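Next up is one chain by itself, shown in structure tokens, the form predicted alone.
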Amino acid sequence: MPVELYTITLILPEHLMENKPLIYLAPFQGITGITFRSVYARHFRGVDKLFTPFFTAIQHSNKLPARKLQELGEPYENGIEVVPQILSKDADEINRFAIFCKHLGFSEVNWNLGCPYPQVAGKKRGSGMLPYPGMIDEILGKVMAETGIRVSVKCRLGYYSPNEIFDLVTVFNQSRISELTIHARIGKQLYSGNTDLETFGKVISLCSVPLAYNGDIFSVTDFQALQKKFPSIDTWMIGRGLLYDPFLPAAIKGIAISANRQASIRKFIDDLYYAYRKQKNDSLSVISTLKEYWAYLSLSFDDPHKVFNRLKKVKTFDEYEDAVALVFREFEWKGSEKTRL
């Protein structure tokens, strides 16, 4: 692999890139923490904002426990803005978190109204709050009056029904939030079934705050189809598609990509491995963390089932290193067009 090409891919400053379309890294609990964001931002281009996995249980506005503070990280990773996200149904807690983030230099916090998992939604948090627009209105009223920092919202079309979004849009329009990102599913779907593009399309004309789309962008082809369907949308959040193919944001923007993508992916996954070992003081929990990510990355190889089988049974660092070496020796990394679902 030519060293010059690979180096250019890594160091070109993000602010020199064309910012339209804007592409955000979606928060993914358990995967897109500080270590992943830091390593990803050094290796790949095309992302304009990095959203953290959600924080909870914010007891004080002047400090966070050391573990949470470490996970929050810095306001920028390699020039890319980081947006902390909070999962809460308490306006005071959201304000405490926002004040803390502001003091650390962050410009925006994001309120998670999208998490679909029953253990969260059953407590009227995440997408479980979407059937209660009055509660959301009350919380936002207090937050927007007191927070002193940009507040954006990530949500779904509803929890039980996509029609829930229409009452919610009225609330969001009146709230002065900085941006609304909608995953075009309902909470009860989790990540199954199709996205509801018809309902999202209806929301566009009703929404007066900046609007971003999220859901099932797995390839350039997927993105182009959505862009054609929603020409007024210029901000896109990508989650699973970016985990499958870290080059996807650059490919969408037409940014030059390393000629030897397989070697670049290998370098990325190796750097991620050693970064996790450093962060976790060589705890074997690194293996479980990496397996969780490989469940997605394996899907962009030519034989995903065999690739993941090589990884899922490893228990030691030596076994992991041997399995990774075998994967990159015996299988071909195909990228995002392979991962279209």
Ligand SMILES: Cc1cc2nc3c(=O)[nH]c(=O)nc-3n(C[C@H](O)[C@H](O)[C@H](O)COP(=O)(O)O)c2cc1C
The other form holds:
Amino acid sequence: MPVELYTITLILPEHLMENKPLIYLAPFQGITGITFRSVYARHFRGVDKLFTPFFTAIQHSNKLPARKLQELGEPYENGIEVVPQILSKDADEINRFAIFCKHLGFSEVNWNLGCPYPQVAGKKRGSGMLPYPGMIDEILGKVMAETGIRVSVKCRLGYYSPNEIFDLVTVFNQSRISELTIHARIGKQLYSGNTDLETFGKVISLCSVPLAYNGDIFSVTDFQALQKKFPSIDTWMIGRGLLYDPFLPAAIKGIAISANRQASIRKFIDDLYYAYRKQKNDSLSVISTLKEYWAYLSLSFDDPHKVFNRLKKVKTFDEYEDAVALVFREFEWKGSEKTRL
Ligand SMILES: Cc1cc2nc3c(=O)[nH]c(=O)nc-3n(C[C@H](O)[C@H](O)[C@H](O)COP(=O)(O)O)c2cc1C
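Switching conditions: you have the form predicted alone, so give me the form predicted in complex with this ligand.
Below, the chain from earlier opens the complete complex, with every other chain and molecule after it.
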């Protein structure tokens, strides 16, 4: 009797096929919106979750306004999970947001306890709530009781002092949040000064919630140094480093990278441009959105200052297209130091 052989193909999410680490795209107001997420996910590999910039002002209503719905987009982009983020100090508002997200098919929402800007933090929102663990405890108590979706938190080590994290960890451990990402700075620092690796290191043994590290990973070398310092951490969120060099997650994971990275970056930035024009109905605001991104991308060219100057002055689509063509003709895209082949 002939023996038939069958091949069974298992389709697994990318992070289960490839070894850990897990890498997350950090939320960036003004940059990691729906258009960036979808174009990025089509062009680059290595990222396991994409975080939206924070949402606010979730009104009492039975549906989200069209603009917010559009910004939320799909629960997956090219197979990568999308996690919507909310900035709020109101448990009911967080719940409303979580319920909308759940109905749209998302599996997780993230609560922003990290935003450092004085106009936010001054109102005890974002990192401004970190000195008040009791408030966080109360909000999480209500949210976790009512929300049928994973809730994760992104925070800093504190607002005024990194020691604030120790009381906060007790609160997070007692809650049922699915994951805690810590940007290893305090709110008062904004984005400057050093990350506080010593305090982050102390948190690891105290934290019983799955913990992710965030802050200043700009190259494979940076990543390797952090991985060596914190061997038990296997989840890493990357913001600016990934915006400078979109190949960074793949390089960290050892995934093959295009041999002609300059051409790949050109294709990506062109796709991004046309996708923004489509999303914004050819509004000239596309140019300022792209300039915001070029402020990061230009840093991985051989002469960042000159590259950004070419882009900074453009006002029309024609000028933008000419400037991009000139940049790719005259400058070399080098990437972060260790992603170079
Ligand atoms: C312009 C800008 C916008 C940001 N927007 C958000 C945001 O919407 N939500 C959030 O949690 N963090 C936001 N962040 C913080 C980043 O997600 C990230 O935590 C921070 O840049 C540190 O990580 P990195 O060193 O890898 O960039 C923003 C940072 C910048 C500079």
